[in-house]
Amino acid sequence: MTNYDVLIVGAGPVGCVLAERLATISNKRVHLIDKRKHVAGNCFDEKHESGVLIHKYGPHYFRTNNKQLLDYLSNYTEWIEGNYYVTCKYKNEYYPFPINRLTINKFFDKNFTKEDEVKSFIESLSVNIENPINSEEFVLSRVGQQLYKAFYLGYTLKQWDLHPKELGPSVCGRIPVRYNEDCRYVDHLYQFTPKLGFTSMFNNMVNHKNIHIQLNKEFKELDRKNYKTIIYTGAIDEYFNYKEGKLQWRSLEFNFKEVKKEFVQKNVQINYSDEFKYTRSVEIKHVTKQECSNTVISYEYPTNNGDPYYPISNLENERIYEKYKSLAEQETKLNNVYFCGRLAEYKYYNTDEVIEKALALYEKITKND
């Protein structure tokens, strides 16, 4: 193909999810065309040197609340029961996390069984803090200062290089706190993982005749007249080539190490808050439930440079990307470019949060066609 109705700039999971509707539900002729070398973007799974499937930029836990959602995934993959079970370390001890029960019982040296006693326990241990404004003290106001030094303060500073009274309050409110002994890292009521991983079960949702897959290929590199319509995953201050200022990411490095064992770890992950330069190691395979004889495990490492993976949540980027998302709104209009996904939209989404924001810009651009 070479006459095109729509451009898709990112093959990640919402160029996959917006070229699939458009070329299936509406019969658009769709040009996705992506950076890398892969689609999937960051859930990009692949068979590791030593045969064993990972997840080569960071564990993607797939959960959902949205039954239609996984409805619709559903005819690209078939799935297997999730395994998301997260531990910390610190001071040589394996505590659950995110904080429950077992861990208030052992860290403390309790034993509580009621989720009354827990809940009563933690309020006792709470700052006072009617109204957070960072993360430090959104935690306190949660947990105190025990339980904040010991699971938030020092793997904050690792992962961000920042102070958590530097970051906003939501950096660190993601996580929940249960009163009881649930120790699953999601309360979500769907836990899965695609069968075959997830870069399967993207390039099965545009494998489409309409759909025309570039990789390695560039924005810059095509002339934009050729569309009527462009949808644009990639960061929003690249786009405006950085006219108001350069948005703050956090990046990652990856070390991936073959262990001849069936596994390592008890857990698919382990955070380290008070040792280590990396802040965790993942062995994907508990969650894959791959069967071979040897594992990978992988580390990583926080950095300011290379990928984008987490924007820096504060005051400055916020007033940064509100002056872009003003400029967004005005070529959404101006010239039908359409802006989705964490990189565009400069926000932190779960997998099933980008998809389900994919979906809602489809149904967006049919009512506006």
Second form
Protein chains: 2
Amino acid sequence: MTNYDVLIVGAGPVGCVLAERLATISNKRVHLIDKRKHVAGNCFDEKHESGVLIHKYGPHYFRTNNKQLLDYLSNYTEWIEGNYYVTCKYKNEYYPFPINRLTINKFFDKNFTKEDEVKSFIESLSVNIENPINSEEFVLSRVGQQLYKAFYLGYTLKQWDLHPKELGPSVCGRIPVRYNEDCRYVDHLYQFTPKLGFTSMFNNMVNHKNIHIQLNKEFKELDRKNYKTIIYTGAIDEYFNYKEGKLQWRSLEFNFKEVKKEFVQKNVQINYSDEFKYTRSVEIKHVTKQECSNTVISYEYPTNNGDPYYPISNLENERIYEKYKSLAEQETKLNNVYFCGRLAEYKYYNTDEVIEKALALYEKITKND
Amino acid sequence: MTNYDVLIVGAGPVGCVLAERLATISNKRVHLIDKRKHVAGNCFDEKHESGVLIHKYGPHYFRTNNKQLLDYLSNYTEWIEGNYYVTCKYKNEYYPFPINRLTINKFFDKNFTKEDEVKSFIESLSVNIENPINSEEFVLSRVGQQLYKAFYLGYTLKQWDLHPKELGPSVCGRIPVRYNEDCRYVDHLYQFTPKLGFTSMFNNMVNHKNIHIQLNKEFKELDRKNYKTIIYTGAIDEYFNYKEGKLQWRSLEFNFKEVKKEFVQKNVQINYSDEFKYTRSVEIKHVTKQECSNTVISYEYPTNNGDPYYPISNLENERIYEKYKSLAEQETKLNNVYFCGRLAEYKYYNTDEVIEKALALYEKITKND
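Form predicted alone done, so how does the form predicted in complex with a further copy of the same chain look?
Expanding to the full complex; the earlier chain stays at the top.
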């Protein structure tokens, strides 16, 4: 196969979904490349040298409210229940996180049993700030000083190397506060993990005669003239040779450590507010449910170097991104190049969200076919 | 990863299983190569351009009597029931195959209801040949002239381009004859198909940090000095530069044809005794149970050119193979090169059998570790 209809740059969730749709539904010949040695992007999981299945680029807790999306992915994987529980360690005690009734009772030595009581109590703690303009103000206005200091301040400083004052309200504002005893990490209707892993799911998705996958392949190695349509899922500033400046990203370094025990932690993720350089320790075996006598813990060290993970939301970056966005719109009109995904849109997406974006782009591209 | 403990040549079932065992159990760093663009060897399945999942190198009806083997593979796949039914078309009628009571009743216009009746009847047809020395004699001694001519002779001539007289007794002797109404193709205890396909199963098997897969890679491109141990699953005569002569193989050409109907055939495989150049037509959708509105039929044309499929069992080939086998034993002793699998052993294996061979070789290699 040498004559392609579409080039897709990046074989992460966006690239795989679009390759599958274009090949299966639209009968297109797709050239799918990735500069890494594997498909699945940051969802990539593999057996560590110890034999334990790990999430190489940080834990992916798949969840969605979109039944259609779940059904679509179910063509490529079986699922197991998503066992997503996070605790926060503070002054040597472990607390359920996000904050819920159990967190409050333990932290303040209370015995609340009703949601109303918890609600009133948290309201009594909250600082009266009408229009919070940063993450500190937002959290204070919601849960007050003590919980802010215990569960948000230290963690955020490590995660962003920025004070919550310097971050927009939404950064810490995404996390819910609950008045009941629900200890699940997220609220979504469907919380499932691919039974044999994400890599397996995405490999199954792109196993199609009309999809030619090339790994360890850079976009710049290819002659763009050979493709009528290009879908680009890489970093948008890189695409335009950084001519409007470099967008900043927060990155992570992972230290994976094997332990010859069945389990080390009580749950998949522990956040550390007041100790260690790493923000959190993740024992993904709680989620993968792999049966083995050993385990692997991953320690996450935030850094400004390395692979792009989190867009750093500030005015300067937003200004730069807006310029690239205009250039991208031109590029779509003139040269049939479509930009999609976290790196191309400079926007943090969960896995389900980014797959929704990919499916929407597929509809857009093929609307006039 | 550049420093490997083992090179495995060929990423078919043998290569994948050994890579997995060596990486997972023995903590070895494995370089796994294949000259094709995919793993899974002849088990490879993929979505055809029509979107229908096909078995690219002929149908694989997975079955085994070995519970341990099934459990091992269950780490890498879910299973669905193996819907393996074959019919033989002769004079415009379809007969269950292998021969059973229904075949006999229809062919001879009988109404047998008991196994004993069928057994006596078939015995009355059989030709008295005490020590059959070829496939014709074997089949005649078992089921007599009429069934031989209807179900074996024409098919065998096409399949081998040889008369059953020229083939050893075992070639047609592998197929059972049944006195009951069991229409399943095989008798094995466990008859299952990987729910999402063989490629998915083998991809899952080799997704391990210590396994480095390189596709489109020939053995001769590598420097053998870099590897302490080599497992070779390619053709044995090629390994030794054909110095003892070329081993003969029977091959197949496949013609895949999409049909815009849910199903075309009543069952997965039809054998043709007395018409067409192709031996059989295969509609693998009966096995994969894929839900789609179209289907693909594969027509199989035996040939002496193309990829090696079936060793051609005759004295000359056996003589040549014995020479290579001695050379291979030397090579194992002197240079730690192990030979395993259909191509390396010049022996037809079913998928379960060849995986058993691979697991046995793993035990042998690591016995003294």
